[in-house]
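Shown next as structure tokens: one chain only, the form predicted alone.
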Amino acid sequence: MNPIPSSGERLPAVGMGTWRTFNVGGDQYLTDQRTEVLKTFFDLGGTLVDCSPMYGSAAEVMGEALDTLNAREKLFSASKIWTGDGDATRQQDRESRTKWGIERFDLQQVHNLVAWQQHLATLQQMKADGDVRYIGITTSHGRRHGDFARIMETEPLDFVQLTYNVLDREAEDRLLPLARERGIAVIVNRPFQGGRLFRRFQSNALPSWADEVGCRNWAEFFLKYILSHPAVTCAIPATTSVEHMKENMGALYGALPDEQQRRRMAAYVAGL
């Protein structure tokens, strides 16, 4: 459990995201299997899902899945704002929060900076008026990182969400550590590269000295990389299978890596 630096309030490092993954809507053969995901992920502790209007019909999806199991008192709902209107920041939320089925987001953030000075003063207010928790901004792929840098250093934020994994370490370089100062949680995207991490790396073994940072399988391997990290307070990896849930949700429990083993693990895959 790593603790929001704004509130001491504590979150499992490993959380779910939707990108792709819950975007089923009208099939209810798949709406129901990613059911089961979600029944994984809270049983195994989860508690941050992260969702985006720009995701389909993950959110409705995502709302039929927490009626299914009545699991709302387990989730902390992470939502996006999407939308070039910097007018609609209250619609938008308010139309995510009908999808899911909620009446406020725990935290509610700036999708990819788009319209982010209106939609960002907006969700300042309604923080201060309680109609949301926790506010930041997202970035993905390592986009608009001076963008993103300078409105760290003069915005007060809960939360920032960006892209970092073994390979992308960009991250590590000046946001990671701004994040740090500032006393800003991180939440990092695309930690497996959108499933090419596995496609790339898997049919090869794991390090022989892998269980020395408590790892047993590749996905363990990512993530515990990522989490060792002192900024980073939660991942967000997708998944449409409860065995890879499972794979996933073993990043909780036992050693994390220090710095020099966490050289050791770049080393490892940059040289595979």
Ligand SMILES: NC(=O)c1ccc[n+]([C@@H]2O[C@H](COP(=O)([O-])OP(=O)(O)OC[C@H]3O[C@@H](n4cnc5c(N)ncnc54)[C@H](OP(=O)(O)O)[C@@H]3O)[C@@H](O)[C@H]2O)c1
Given for the second form:
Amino acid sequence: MNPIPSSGERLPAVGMGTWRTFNVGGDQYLTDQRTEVLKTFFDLGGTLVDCSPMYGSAAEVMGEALDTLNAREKLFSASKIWTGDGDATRQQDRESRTKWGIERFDLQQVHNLVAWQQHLATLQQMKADGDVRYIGITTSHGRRHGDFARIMETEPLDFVQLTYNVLDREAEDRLLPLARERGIAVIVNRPFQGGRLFRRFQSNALPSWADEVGCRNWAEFFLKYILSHPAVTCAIPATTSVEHMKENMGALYGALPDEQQRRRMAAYVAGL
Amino acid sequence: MVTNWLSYSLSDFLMFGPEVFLRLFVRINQDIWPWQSVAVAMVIAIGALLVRGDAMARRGVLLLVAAAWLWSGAGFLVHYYGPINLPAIWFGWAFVLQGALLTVAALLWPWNAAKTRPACSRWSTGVGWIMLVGVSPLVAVAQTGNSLALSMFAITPDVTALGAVPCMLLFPRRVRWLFLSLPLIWSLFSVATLWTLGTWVLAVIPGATLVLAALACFINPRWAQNPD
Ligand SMILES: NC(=O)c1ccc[n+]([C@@H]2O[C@H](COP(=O)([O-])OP(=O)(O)OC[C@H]3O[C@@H](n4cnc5c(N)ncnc54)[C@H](OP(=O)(O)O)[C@@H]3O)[C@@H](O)[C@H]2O)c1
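Return the structure block for the form predicted in complex with the named molecule; the form predicted alone was the one displayed.
Now the complete complex, all chains and molecules, led by this one.
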């Protein structure tokens, strides 16, 4: 569990993403299967689920899964505002809430900095009015880090969301230290580089010293590398599989690597 | 800004995985059963009308192809594919529009002035068309290993576009392009999607449509040079 710096509220360090994985349209069979994935997530101690209006039917599917599981009280809901219309913040928040079947989001983020000035101003007002608990901004793939840092320096934010994994480490240079300095919680997206890390490295053996860093499989190796960074609050891997969810949630438990071990982990992957 | 866009790959725009896409074929087949028989009847009727080849038959072929655009557009694209992929809804309505335009063209075009072709040419066209459209649905079965994933003409968009393109040769070249633009654009979109999804076997169908549609823009069979 890691604290959200702006409030001290604690969050489990592994959350769940929904990009691609929960966009299953009206497919009842797959909706039921994804509901099992979500159930496993909650059963193993997860709370934070991240979604966006950009993710097709994912928000509706999430709403249906939450209905089935009757699990809204376990949820830390994180959505995004993703529209070029700077006046549509509240409307999009309302639409997303209807799909999720919740009264307010725990976290509402400006997706990829789209029309961020207007959306962020409205989100700040919504937070003051009690219509959302926390607010933040997101980026991914290392895009617009300069703008992102400037916003982090000047705007009151509870959360930032960015890409960080054992291969994509640009955030270590500026954004992660800045988040610590400014007391902003960090959600890490694309922890497996969209699944590419498994495709590239899974056929290799884990290093002989993997158990020293608390890793029993590659999922834990990739996630613990991220979670052991002192600025990181939570990583949000996405999966369609109950088995993979169990592996990913394993990263919540056991030892975390220290600074020297983290360097060794990155060097090991770079050398494969 | 440019470097920002260069950091995107095709897969960044794909908001669903292969599993959910391939299940669309299974789902639509389960939901519409036994209406697949209408699609089969349409295929046989189009083949037979291509063999007959007179003015009324040509009109009939195009009206049936128009119905196929309408059905696959409003059904598969708007209703099934659209919820997981927004552009599919836009394409769905474009399919519906194409069906409507083709209906008008089929009814208004002066087919009586068309040249009749020799019997052997008509038979090879009709039988060849049925074989093409009859075999293509199996590609989705080969991709998924599931016989319920049959992707039929008039029900699914790729096979509909593939079957529609040769029928457009009934029009003279100067108007044909009007009805080839959509299959070309759709097939480009579909090849890119299927390639990114890693469902390469399925990409054969829109790939073949692209080749046929490009050819159809240039070739000009004598019997289609009507009426001037
Ligand atoms: N700008 C933004 O705001 C932004 C951008 C990108 C992402 N995000 C958020 O971040 C979340 C995570 O990023 P992502 O979904 O792009 O990528 P990711 O979580 O890095 O990777 C997801 C892929 O990893 C595979 N996977 C997960 N656990 C696995 C395991 N234990 N073993 C093997 N494979 C495994 C999944 O396949 P299986 O289904 O087979 O498990 C899936 O294909 C997104 O879902 C989204 O919520 C936000």
